[in-house]
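The chain below stands alone and is given as structure tokens, in the form predicted alone.
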Amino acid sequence: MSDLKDKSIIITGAAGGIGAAIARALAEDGARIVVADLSEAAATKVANEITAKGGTAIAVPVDVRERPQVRALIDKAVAAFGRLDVLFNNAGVAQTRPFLDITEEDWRFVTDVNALGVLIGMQEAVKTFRKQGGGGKIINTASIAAKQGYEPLAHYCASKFAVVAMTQAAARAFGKEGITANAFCPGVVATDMWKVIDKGFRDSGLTHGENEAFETFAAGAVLGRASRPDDLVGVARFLASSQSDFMTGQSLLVDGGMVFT
């Protein structure tokens, strides 16, 4: 049984996929949810679904690459719910490029969202936690691509390795203030992001059939199937709750057994 009732929780990239699944589940636990996403309309749809079921949620548009927008997001959460307890840095993008075809523009696009966006979110959350007197939880969405490099996803992998590194660094930096930082690492999850990855494989001539890359990668899971967004809810609930209070700097693989470390 989680103890998330009335906790103020921001989830970026919460308009779909893993983020939306977590938002709905934690709202059912009684948490007060800020559904943050680049698309205000999509975020509002998820927030409305939550409130229609008796939960508490607001939608806030945000581009996680822009510090003023992230600062405004956190301030809106505090204004609506009185404080911030947990920040999920979940927003992310993926892009498929053969290694030699990755351009500077490609690199900046992927790493600005996946790495810089996480850095900004963590920094601004810590500032708020300190104003509140200390304590707080940061939970970052990494990936199996934070544990192994995959071609043709080198820049995506680099961005997710960075998420793990920042998670560890923040844990060391702020642990004595009662602020924890952890991450979880999904595998091959049936979301719109993997549709983008799969299309990239086809466009690069590396695969030919629709869902071929998805199915090939998913076949590596020893539990015998691809992940679903709901598969990440349990670890998200644990990391957001007091049950994980004595845990920090960790990156938990939740991938059906694709990567062993």
Ligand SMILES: NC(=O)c1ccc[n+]([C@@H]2O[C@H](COP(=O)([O-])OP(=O)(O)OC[C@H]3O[C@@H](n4cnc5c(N)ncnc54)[C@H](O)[C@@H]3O)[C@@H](O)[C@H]2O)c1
Contents of the next structure:
Amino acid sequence: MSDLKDKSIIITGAAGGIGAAIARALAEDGARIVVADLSEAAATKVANEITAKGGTAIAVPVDVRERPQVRALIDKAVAAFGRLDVLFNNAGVAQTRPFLDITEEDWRFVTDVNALGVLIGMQEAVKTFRKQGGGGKIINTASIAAKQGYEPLAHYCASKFAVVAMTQAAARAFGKEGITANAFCPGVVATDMWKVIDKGFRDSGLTHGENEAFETFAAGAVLGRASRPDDLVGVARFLASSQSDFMTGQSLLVDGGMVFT
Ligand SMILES: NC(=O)c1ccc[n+]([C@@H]2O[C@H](COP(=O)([O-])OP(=O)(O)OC[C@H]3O[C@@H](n4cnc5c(N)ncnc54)[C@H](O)[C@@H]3O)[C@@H](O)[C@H]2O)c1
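Could you give the coordinates for the form predicted together with the ligand, as opposed to the form predicted alone above?
To see the whole picture, the full complex is given below, headed by that same chain.
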């Protein structure tokens, strides 16, 4: 059992997929959850589901690329729950493009959300952790694409390598204040994101059948299946709880055995 009761936790990109699974699980542990997402309607649905089951959650719309919105998100969490204990920088976007077709616009779209969004989230969380007198946990969602370059996802991979780099840098920068930064790296997870990636493979002529790219990648997991969002709940619970207090700067692969480092 985790010790997350009454902890104030923000999860970005929590309106669906991995973020929503983590939000539901940590709420069951008694944490107070801010379901933050670009889609206010979908975030509200997840928050309402949690409160209907007796948990505590609010929904806050945010675009993680926009610093004033991220600042307002953290201030709302503090106003609602008295403090901030944990920030999950989980919001992300993916895009499939053959290497030579990636444009500057594609690069900016993917890296703005996945890398700049994480930088802003970490910076604004640390300001609040400092005001609270130190301590606090930052947990970033990286990927197997943070450990290997995959064609045709070069810009996505670059954005996720950046997440690992920033996680290490933040761990060094803020460790003395008791602030930790860690990441987890999912493999191939059945969420809406893979629908986008799979369609991109087909549109690029790299695969033909629906779900072909998804199934081909998932077959690389030695545990023999694709991941489900719930497969990431254990690592999220560990990283958010005091069980991981003496760990910082790490990026844990939880991918069913796809990438070994
Ligand atoms: N699905 C996978 O196989 C997989 C693998 C490795 C890593 N990841 C990472 O896991 C995280 C969650 O992805 P998922 O698979 O649950 O996908 P998803 O598409 O189901 O969820 C992503 C969420 O992020 C939100 N979002 C997108 N842009 C945003 C922005 N600018 N501001 C705020 N919210 C925004 C979306 O609205 C969505 O609810 C992402 O960082 C993704 O890169 C996913």
